[in-house]
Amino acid sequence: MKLLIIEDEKITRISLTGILQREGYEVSTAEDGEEGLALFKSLRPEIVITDLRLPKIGGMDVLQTILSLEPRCKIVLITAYASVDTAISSLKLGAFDYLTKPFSPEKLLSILRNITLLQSALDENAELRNRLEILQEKNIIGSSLAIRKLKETIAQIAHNDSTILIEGESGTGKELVARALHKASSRRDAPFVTVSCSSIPESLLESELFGHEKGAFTGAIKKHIGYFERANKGTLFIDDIDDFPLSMQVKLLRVIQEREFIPVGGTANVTIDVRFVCATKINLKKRVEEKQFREDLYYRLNIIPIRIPPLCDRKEDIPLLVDHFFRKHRAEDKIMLLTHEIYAALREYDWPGNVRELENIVERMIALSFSGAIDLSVLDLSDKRRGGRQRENYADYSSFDEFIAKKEAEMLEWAMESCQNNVTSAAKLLKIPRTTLSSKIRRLLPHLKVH
């Protein structure tokens, strides 16, 4: 960390020196303010120490010219003529700290210290603000045809508050449309809720998206609101719309239509303000047809329909989504390593899980590049058709529990491989804790030497 002394007393700037060079700080002295600032602009020192009375320009001055150069600089003011007022105008203009002469080599280095402290917690601070952003950010990546058309569609309806049901395969980035929706919208400062059908039991849906009131049933401590009311005045997002209970279908219906419900174990309606965006990830018109979805709620959802395109009708995207993912994941430094084997590789897959399957990739990609390169091979995408590989035969199989030891053999034989044959690797690979990868592998891998 480079460091200024501004000290008119040669004494002590050649102590202060000996002392902070031995702290391991890159020092830089003045003799006057005029030399200072001189070397403050020449050097930007993240620090600077410097006396109240100076020659030619003063101690205040120096402190208020270098502040306003360098905001973030931080300054601490040493001087014999110690006052209160002094010290307190010094610290309102910007001073981090002030000292008395005589004070003792601790004191300073402890003022020092307080200030790598508090750098290191500021930059620590923007680094995860930087991360934030990016993990928020959640835009739509892809300049292909088909993406242009589906930002195009998404800002000429955003402002419209009809409901929009949102068609695409698993992995191809349905929540995020919605969002994109809630953010070109006028709701945008107002919540976006999203609830998953598939990830919520069939016994609860009810109360969690009515809310309930306390005592409707017994566990029912106090009142809980539900989805629907706390999205009031913003987007409500319902994905795997697929999935929800045709028992239920005549309700949620109601509450389209009306904008309004009944808590659980309540008596009085309850009116909201809600844009409904439903995500499905099959042919909801099919599930009609099979009477596995109310005919009267489909066309209530499908009003604005959008149909996403799965990766593999838009693979020109896989460049800029790789170069995304490698930098949500924090490894811009390993873009690198991508080859034009490896970027064919990707563009002839198929991709079966689509935007998902990719970022999926990507993070073996980057867990596997340890050693300075990225092997084609780890990436295993030998099969291209869509759908998979074909399916096993599980009539081969005595049990279910014999299946599922087979695949997790197979799975760490394939991790262990990949990092030739060394656990700790292997275990952030597979994301699990090395002793539990030690476990697994002498009961399923007992033949495998490791290290």
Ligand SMILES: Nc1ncnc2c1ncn2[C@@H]1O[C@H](COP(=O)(O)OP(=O)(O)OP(=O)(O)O)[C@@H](O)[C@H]1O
The other form holds:
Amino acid sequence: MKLLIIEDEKITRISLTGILQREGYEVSTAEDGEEGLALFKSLRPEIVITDLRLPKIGGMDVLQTILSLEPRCKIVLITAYASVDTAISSLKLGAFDYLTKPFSPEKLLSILRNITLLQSALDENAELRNRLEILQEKNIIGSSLAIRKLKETIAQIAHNDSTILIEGESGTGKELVARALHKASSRRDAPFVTVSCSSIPESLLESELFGHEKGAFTGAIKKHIGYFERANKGTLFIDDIDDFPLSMQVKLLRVIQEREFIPVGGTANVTIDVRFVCATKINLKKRVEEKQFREDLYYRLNIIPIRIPPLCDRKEDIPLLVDHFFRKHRAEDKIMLLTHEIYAALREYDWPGNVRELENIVERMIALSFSGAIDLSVLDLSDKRRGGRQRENYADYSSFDEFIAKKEAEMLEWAMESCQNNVTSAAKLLKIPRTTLSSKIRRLLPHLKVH
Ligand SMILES: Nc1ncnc2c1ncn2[C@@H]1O[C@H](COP(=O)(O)OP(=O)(O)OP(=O)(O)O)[C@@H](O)[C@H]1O
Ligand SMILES: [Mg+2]
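Structure of the form predicted in complex with this ligand, please, following the form predicted on its own?
Expanding to the full complex; the earlier chain stays at the top.
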């Protein structure tokens, strides 16, 4: 810990310095108030021990100036017996403690120990508060186990610089999580830069990422700072990393490992301090198996994977999200228009577009609710849109033929129902010969008894 002693008596200065250095403090000294303040400004010590009576600027003024510059600085005043009153009023002004001359080294050391104890309690407290804030992350909505775990993970990993891979279908909140990670980290005041690999043509990607020098290639009319450098001190969010061209993956790997690179057309290395957060909508491991993604890069990115489950696997989050989006779009007064039927329909639906689709639906509900009610039919949460992901359990079928037969029967039943059991019309609907339909019905739907 850095400590500054401001004391005009040489002998006290020297003896205190000796004692405190032996205790492991990094000690600097000043012999008057002016020098003391100047040293404080340049060294920013955590603790200042200052005499009250000092040449040039007195101890009280030193105290007040230091606290206005750094309210967290711990200041111990040394006074002669006669000025105890002043010392007490200094406590009111924010000094940590005071000592009356003469004092024993033990007395001073015990005050310093208290400072250390207080400081570690304060640090711990700040850390806890920060964790709590992250856990209460207001932007990531959801009460499902998956979302609670996600927030816990963000709180745990935000502070180190490890590379993160976020996997999740479209609209599950990957970018939201990447931003939350940035906000929860000590990089929060530095830039959060997004680069979407799928929207930059392969031929431009290198100079967009690495930047280029003036004249590096035809058209490079001036120096260009790339994404890596723009994200310096902050976070670089590489979206759709699975689209990252195979030919450039080794270069990316090198930047992630070394945190340095050479811009296109440049000669000197540029060093960066960047946290990498990558996202993918697809299973990146599969891309590795297909030899479209380098295995070494995959392992480098996958140090801490975060998987955001699709909304259909955490439908308990829907009511909270709906509520959130009504508020976000300033329509909280319309939440009461939501009926049980609407909630049931929202729960039934499978949400292939995940949270983004839910937000769109909420916007549509708001836009179409001027009549004072929300009509379920306008939401278009129809069965045909669902289906997509709702897979059957194919293991229930003993063979492929059995599955086909069941599907065939279902379609025939539908066609016959639609045509009031008129085989000729049903055959037309299905675009198959009438005789074929008849024989299929005899085989698959014997109860219909057609000839
Ligand atoms: N848990 C959540 N709480 C609140 N809003 C969410 C949540 N998840 C997603 N959203 C919102 O849904 C929208 C889509 O999220 P985001 O852009 O982060 O998804 P994404 O996974 O990056 O999608 P894509 O793969 O299509 O780029 C955003 O408006 C985001 O704020
Ligand atoms: Mg996204």
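C-alpha atoms forming the largest set that superposes within 1.5 Å between two forms make up the rigid core. Only a predicted model underlies this, so the values are computations on that prediction, with no experimental measurement involved. Numbering follows the first chain given and starts at 1.
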Spell out whether the Cα of Arg275 moves at least 2 Å between these two forms when the two forms are superposed on their rigid core. no
Would you tell me if Gln156 moves between these two forms by 2 Å or more at its C-alpha, with the rigid core held superposed? no
